[in-house]
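Given as structure tokens, the chain that follows is alone and in the form predicted on its own.
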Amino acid sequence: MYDWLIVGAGFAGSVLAERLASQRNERILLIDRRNHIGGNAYDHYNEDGLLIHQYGPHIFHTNSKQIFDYLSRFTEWRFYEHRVLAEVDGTLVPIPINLDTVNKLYGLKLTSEELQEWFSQRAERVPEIKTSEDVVVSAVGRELYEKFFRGYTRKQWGLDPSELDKSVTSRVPTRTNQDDRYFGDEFQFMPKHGYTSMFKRMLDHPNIHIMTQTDYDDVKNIIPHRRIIYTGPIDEYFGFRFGKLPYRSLRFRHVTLDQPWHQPVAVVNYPQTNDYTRITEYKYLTGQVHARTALTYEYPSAQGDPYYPIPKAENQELFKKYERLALTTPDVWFVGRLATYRYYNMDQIVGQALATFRRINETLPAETDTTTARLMPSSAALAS
């Protein structure tokens, strides 16, 4: 008899699985569906011997110190700034637009308080924002808009951005200084063995026992357990009773180069060309020494496994139907990104998990038979 059953072994159910065991000293079954733990921060070392990220690239940011010691307790860190470029007009710009994004662009010498005034000409009075274009329309006027992100999240998501919640386009910032960071986080650091090992010293414990390709529905009856913990998609558990929840998903082609380099910095987006979106350089996260390198294509999908929750209003009342009947449903907490149908960073999802167990812990004394149905609602998620 384990005392949880936990569906899926990315960062939400790794984090509860270890906080139980070593907590609580609960007994765990932590199943995944994959061959592997790590969910989709799972990387491991190609045939050449390069370590790569499978389902492309997961850069570690943090403003939160309590998330960050956390899982410094399963790492060790490689100080890491990100750095994104666009090609833009034949020309790589960095993006977020910043002050050289738009000097370079156009060919101007604006300094950070004509660049301020040069967006306020150019941005469009939109009275009540909300979608996607009119965050960014809004901000940087209808040129930049066409240039970086219409066709980028047209690829991304398969919709127009005037299609989409204001949340997708609100997560990229506007600058009108030379701060060239693609996120502007107080901790960014990369695990420096890579995830993979860090995932394995937080499972490392006698009371958690891990079983890879294996599905739910083949151990939901067959293996005794008191509580689950769910992290997959909420629909899937309940049947797909009210209907599928829309995602986007992702298609990765993975290459090595017989070169020690091939861009200038670790990812460049396309917005305007080919139908991948950006190209991901592994060397430049892992701060790998290797004669050769490899590098991830990332194409859009609206087929295969749910990655992106697609941010609309319609979406979001077919999922409050399955939220409700989570709230009902005994002895299950839905927690992570699919259970909540919510985009997540990483750290967010460690910090919703960090809530559960406080949640849990409070609600829920250990070795009872008490009844308790929990879905973590996105603003616990935030908690730290």
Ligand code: UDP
Contents of the next structure:
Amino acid sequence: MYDWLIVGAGFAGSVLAERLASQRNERILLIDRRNHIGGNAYDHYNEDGLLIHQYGPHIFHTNSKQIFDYLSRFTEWRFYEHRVLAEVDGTLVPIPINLDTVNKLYGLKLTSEELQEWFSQRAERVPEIKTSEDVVVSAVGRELYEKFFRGYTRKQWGLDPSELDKSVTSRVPTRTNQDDRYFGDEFQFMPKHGYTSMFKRMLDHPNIHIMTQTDYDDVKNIIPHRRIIYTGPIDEYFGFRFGKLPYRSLRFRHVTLDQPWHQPVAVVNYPQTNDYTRITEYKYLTGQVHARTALTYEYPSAQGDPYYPIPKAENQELFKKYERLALTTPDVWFVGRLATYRYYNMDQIVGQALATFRRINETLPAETDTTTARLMPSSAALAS
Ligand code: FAD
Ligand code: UDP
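Switch from the form predicted on its own to the form predicted in complex with the ligand and print that structure.
Whole complex next, starting from this chain.
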């Protein structure tokens, strides 16, 4: 008899399991169809003893002290500021585009002030910034857009930046100084012993029962539960009744090289060449000392596990139909990147889950009565 069936053991499901168990003393069954906890943030030691991220590089960054403090209960941290280079016209230059990027690429010696002028001479006037193309051409002009963004975005999303919402390329700023950090957030750290270790501590509670390799469909009619938190794809939950919501997938190629280092920074992006978007070298992220080095190549694909909701007006319209359906059905709370169809980072998902917990706490008395259990949810509420 469970108070909550939580579907998905990623950040959304795990944070809620931890809160509901520790703060409301409720009994949780946390399931995941994969054979591990941690969702897309799952990391593990590969056969060569190198700590790798199974689903591509995950770098923690946030401006929220509340979120950072919450996670700090379950992990120590390793200070790490992420740096990325892009291979453009045969050379490696910093991305986000900054003063050094332009000076190196064009053999110039501009100052920050001169670079501002250089950008404004090239920037295109866009009356209303709507698309991912608009964002970049209005900041740095068409040439740098083509070199750094057009090819990468087409590869990553299978769409031209002009077809994608502005929020996608807005994730990457433009700088006129020499700051070459990928993120500008106040807190930038990696969990000292890895993400999976952090998840294990988060879920280490007598009220939390975990079942991996367990699909929601296989247990929903068998295991008694009162309420559901669902963190999988929302269209799947509703049997795709309005049609499939598009999610972008990736294929990861993990390799170990018999040499200590491969590239000068953790991630190198390939906006102009290759069929992969980027190569990650984990030792930069983890600080691990090892004679060998582990890399992951990312190949975008339309088929496969859903990793990215695709920010585009028509997809948002379709999502809204599912969202409306969710809102008319209490007792199921939809949380997380797939269930709320939002291109959110880990910290945003933690924030969303903590906010959901607060809402649950405000609206539902803690369960003590065991007579109202049911097998099938009749209704859902959307938590976003
Ligand atoms: P998920 O981690 O996807 O967890 C959902 C879980 O639900 C999955 O484990 C899935 O197996 C399970 N599930 C789904 N349906 C069912 C079902 N029917 N039955 C049972 N189980 C089910 N964020 C950052 O902050 N920094 C980064 O550097 C970063 N890099 C990223 C790189 C890549 C390649 C990707 C794809 C994402 C990256 N993210 C990054 C985003 C981060 O992965 C997400 O914000 C976060 O993992 C979302 O957590 P979640 O719990 O919502 O979803
Ligand atoms: N992007 C790009 N070139 C780059 C880096 C990013 O065109 O060198 C665009 C691309 O559309 C990408 C988006 O900016 O999907 C967001 O980049 P981010 O690094 O945040 O992607 P994520 O790590 O989420 O895959």
